[in-house]
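In structure tokens, one chain follows: the form predicted alone.
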Amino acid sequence: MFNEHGAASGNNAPRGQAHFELPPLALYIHIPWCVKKCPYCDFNSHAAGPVLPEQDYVDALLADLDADLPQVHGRPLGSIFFGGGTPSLFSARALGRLLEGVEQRVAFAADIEITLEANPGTFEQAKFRDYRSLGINRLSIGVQSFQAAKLVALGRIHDGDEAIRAADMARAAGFDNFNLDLMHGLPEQSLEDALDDLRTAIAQAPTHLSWYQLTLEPNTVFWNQPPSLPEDDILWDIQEAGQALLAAHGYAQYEVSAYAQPGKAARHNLNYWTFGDFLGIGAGAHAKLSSPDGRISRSWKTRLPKDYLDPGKRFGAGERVLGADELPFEFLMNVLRLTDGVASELFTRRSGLPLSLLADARAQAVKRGLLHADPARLAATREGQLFLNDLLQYFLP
């Protein structure tokens, strides 16, 4: 997602390291509440009562904004994105009072990406037309499935029908860069019925594809009341002929579940998983920041949204600062999902670390075959990729 466009040079080079950078910087803004909690989701997302507190939330997350300035450290924005929840069910006036907010207090970059999530049941044309307005050039609609019976068993609140109407309106608002979200492995699904989902949605010609497959998660309705899934060996098949299909239509895999036609990769989930810098404003969003003096922390915010728009309460519930021991597992967790992997001296250039220090356990992940033996780029195999948790083990502290 994010080229080195922004990326500012560190004035202190950390452990001792001369190439570590400053590196792009991007905003998360969390928008926690949805018209109904899906039975997969593990989200921080909330059933939305009949009266969203626009205001109030808007005016917390510039005040959010304010306290994290002092970590933007002169960087543009590369990227905004906005997810949820239904972010969607905000209305236009209140993202633009937002986007205005946070542009006067960072800079955006010329070319910044600014995505929104947004669900079917929630578009309306002249709404989507006014977020285009607002300088909002990409969505990410989760349509998960077109098909009813599915869609029932996830609790969504469209049909297939709404979701192609979704993204006829999406273009007609003058989106011409659209993400569309899909899952298999839904409950009794079987290997036609993941194609033909995977065909309905190359049918609506998206620029990007994220197509992943349904994980049951603590703390959700689907892991206390499993649903019945594929077996194993139809979730391969479903791999294999999905990933086909989506090649033959021209969506090359550049992540472990993201698709995109040429020059449409997400940027913004390229900085993530470039081990980019992001700040995180909403309930329970998370940032990771790094400083010029080489200091990496992760952070997150209070989760409730009611404890979120206490102004008695504060809006930071806690922060870590990445050990040199935890580097490497923490870049490689992240950069290792890219089919293509990157250049090798970027862990130094995010890190400050040697790349050296990497030597023993890239020897041993080549030798069993997960890690590619290039020496110029740190990039998993095939196999690696399927294995990628066997693969990371190389590299925990």
Ligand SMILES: C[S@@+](CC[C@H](N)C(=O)[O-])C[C@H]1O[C@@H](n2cnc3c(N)ncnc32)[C@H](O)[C@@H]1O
The other form holds:
Amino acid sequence: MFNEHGAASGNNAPRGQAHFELPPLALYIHIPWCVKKCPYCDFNSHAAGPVLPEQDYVDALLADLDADLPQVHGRPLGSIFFGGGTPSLFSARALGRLLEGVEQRVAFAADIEITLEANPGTFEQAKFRDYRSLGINRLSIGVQSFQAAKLVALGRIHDGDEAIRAADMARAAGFDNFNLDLMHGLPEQSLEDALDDLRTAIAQAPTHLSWYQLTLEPNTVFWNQPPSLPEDDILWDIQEAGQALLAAHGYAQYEVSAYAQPGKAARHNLNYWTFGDFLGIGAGAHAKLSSPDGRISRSWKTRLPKDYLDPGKRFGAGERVLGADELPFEFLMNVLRLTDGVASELFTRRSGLPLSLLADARAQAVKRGLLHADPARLAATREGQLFLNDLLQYFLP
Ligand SMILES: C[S@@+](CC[C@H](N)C(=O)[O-])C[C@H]1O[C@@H](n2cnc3c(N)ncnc32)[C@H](O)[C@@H]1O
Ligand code: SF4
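Could you output the structure for the form predicted together with this ligand, given that the previous block was the form predicted alone?
Full complex below, order starting with the chain above.
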């Protein structure tokens, strides 16, 4: 383990500054409401009542951001991501006021990427056009599947045609950059079903595809009443054949579940996976921030929307400064998700710690065939990608 070197302190003191650099900054904005709760979903999302408290929530988000501002003074935003929940339930008017308020508080990089998650069944053409005119320049459309039986099993509110129309609408509204979220390993799904979903998605020509394997998460309906999921050998075949199909159509895998056309990787997500900084505003939002003296902290906001909106309660729910002994694991659990990993020197730039701290753990993981041997890169082998948790064990504090 890395701490056999004895260099990891475990305290929260600022580390050596020699090569530490403040990383790029992103902003995550959480919108916690959905039309209804899906049975597989463990995100902080809640069935909306008859009236969405849009204006109160926008006020709260801006006050939440105000409280965070001293921590990011003078740093521009490279990306903003509206995630949920279902951000497309919000009107363009409310999102416009919000974006304007954000820009008054934090500078936007000239080429900022602004993504909004949109669910089929919660918007129409005019709404997409209005979103585009606000400067939102990327959509992430939650399709999950195009097959009627699968959408029913997943408790989705839309059918396959609506999902296809959503992609058409995105393009017609001027979104030349959009992602489709798909899941596989669905209840009773065959290899052909999964490939059929992928072929339909590819036919919509999205610039990006997120292709997640369905997992059963605690505190969900599926956890308590598990549906019949495909056997492991079918899951394996789906994974192999799906990756080949995506590659054949020009979608390069760059992360565990992310595939993109050339130059279309999601900047916001890449910032997470390269251990960049991000502010998080909204109910339950998480943040990771570095200070100029090299301290790195994680923090999270009040989770329940009603508490978040309660003026008597504070937005912040917790914060933890990461100890030097935790940083190797924190860094690697992000960067090793990337298919090509990262340049080794990024470890020192992001953490302020010497690369030599990883030497023992690295050597052991290389010997096991889980990590590439090239000293200039930190990258999982194919085996390491398949057994990422085993690989990360080497870097535990
Ligand atoms: C923030 S979530 C939801 C976005 C959007 N509200 C929707 O439902 O389309 C982002 C994505 O995570 C994926 N996801 C959610 N729950 C999952 C689970 N249990 N297993 C695998 N993927 C999941 C879905 O593909 C979903 O689109
Ligand atoms: S999957 Fe999406 S629509 Fe369904 S409950 Fe979760 S966040 Fe909401």
